[in-house]
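First, one chain by itself in structure tokens, the form predicted on its own.
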Amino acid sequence: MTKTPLIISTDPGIDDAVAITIALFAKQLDVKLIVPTWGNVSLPKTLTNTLKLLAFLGKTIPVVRGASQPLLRSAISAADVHGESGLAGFAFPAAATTCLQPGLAATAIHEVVAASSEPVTLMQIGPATDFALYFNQYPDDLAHIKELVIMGGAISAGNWGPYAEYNVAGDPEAAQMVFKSGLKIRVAPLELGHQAYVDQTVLKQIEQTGHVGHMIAALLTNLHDLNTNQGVEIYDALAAGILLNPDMYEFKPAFVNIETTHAYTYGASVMDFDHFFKQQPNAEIGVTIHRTDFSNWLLATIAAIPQGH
């Protein structure tokens, strides 16, 4: 089986750790590079968290530092949700510093794409800063990108203000550049996270799957984002799910434009499903996912990870 080469832009972040873990052990994927960026917490913390996760999982994947701030605005933080470290709830080993590579993220991404014998897939589960910089610096590479999968944006209400979802609100200008790239884009918006929550029964089952399951359950238990059903809403793992089990989702095409001008709607992802703006769709948006299907997939995927890790 030919594996899909994958580059991950991430800001760990508890749900990022779940998504990265799934991608690293997926038989269909070959993770070539991980680019930690500022996001849920600051870059020094997201970088350290990435390296600690790799050490725990026993994986040697090249890591390069991403952006430390948005393109134009001041950085925001979600430490109140993920803990001050970004990965509250589990004692990780020391960071795997041997994975850390020198250089700029855009150049490192370009080198992976240029060396690949087949188109590379990108997965964005944090702010869009690094991919925007990469697209701007290496526009010819776009022809060699298979697709971009994003967890971000909101169809209606946001979680960083009335309309803006956190990953997009973190760097709206970068998000706008990404959606204007012309790439094939599939999106897991905020609403899918509301649907794809994991209840306490499933959390206990995940914890019992082994060493990795214990880590994931410990992190998710400390994610301060419970819904009204006392379930933990899962977001970034939805991006991995799009790559590995897309039949769980219903997608609809939409023209996506990011609001970068008006103060009260800054960072909103305007998703036009009805051709209101007379623009061609630039993304496929996940609009529904059945909670039981997602829970079963997540549990089975974590349980399939070798127990020696």
Ligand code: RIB
Given for the second form:
Amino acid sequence: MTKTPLIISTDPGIDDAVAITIALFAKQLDVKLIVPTWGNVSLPKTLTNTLKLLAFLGKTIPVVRGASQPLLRSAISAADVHGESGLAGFAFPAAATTCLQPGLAATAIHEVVAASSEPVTLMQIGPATDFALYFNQYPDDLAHIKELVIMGGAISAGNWGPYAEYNVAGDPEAAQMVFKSGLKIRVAPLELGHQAYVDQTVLKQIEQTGHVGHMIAALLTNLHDLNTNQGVEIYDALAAGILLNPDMYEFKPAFVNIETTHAYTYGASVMDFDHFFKQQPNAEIGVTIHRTDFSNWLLATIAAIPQGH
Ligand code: RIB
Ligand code: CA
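Alongside the form predicted on its own that was just displayed, please also present the structure of the form predicted together with the named molecule.
The next block holds the full complex; its first chain is the one shown before.
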């Protein structure tokens, strides 16, 4: 099987940690580079969290520092949800600092794409800052990108404003640049997370799969606000799911435009499924996912991770 080369832009972040773990052990994927960026918590913390996760999982993957700030606005924070460290709930080993390579993220991404014999897939599970900067700096690379999978945006109600979802709201200008890139884009919006919550029974089963499952369950139990009696919403794992098991989803084409001018709608992802704006669709939006399909897939995927790690 030809593995799909993958670059991950991420702001770990508890649900990021789940998505990164899934991607690292997926036999269909070859994770070439991880780019921690500012987001749920500051860049120093997301960088440390990435390196600690790699150490725990026993994976040696190149890591390069991403952006420490959005393009224009000042950074927002979700430490109240993910904990001050960004990975509340589990004591990770020391960071795998040998994975960290010097230089700028855009250059590192370019070097991976230039060296790849296969078109590279991008997965964006945090703010879009780094991919926007990369597209700006290396526009010719777009022809060598297979697709971009995004966890972000909301079809209607947001979680960082009435219409703004956190990743998009964090850097609306960058998100707009990404949606205007012309790339094939598939999106896991906030609504999929609401539909595909993982209930406490499945969380318990995940916990019992081994010490990776134990780590994931410990983190998810500490995902404040999103872990209710009903279950926990693991948004970023839905982006990994698009890459690894797309049949779980129903997708619909939409023209996505990001609001970057007005105060009360700043960061809103306006998704036009009905050609109101007479614009060609620029993304496939995941509109439905069956909760048990996702839970069964997530449990089976984590259970399949080698017990040694
Ligand atoms: O709105 C959910 C998104 O914001 C997820 O990627 C979560 O990790 C946070 O970054
Ligand atoms: Ca994230």
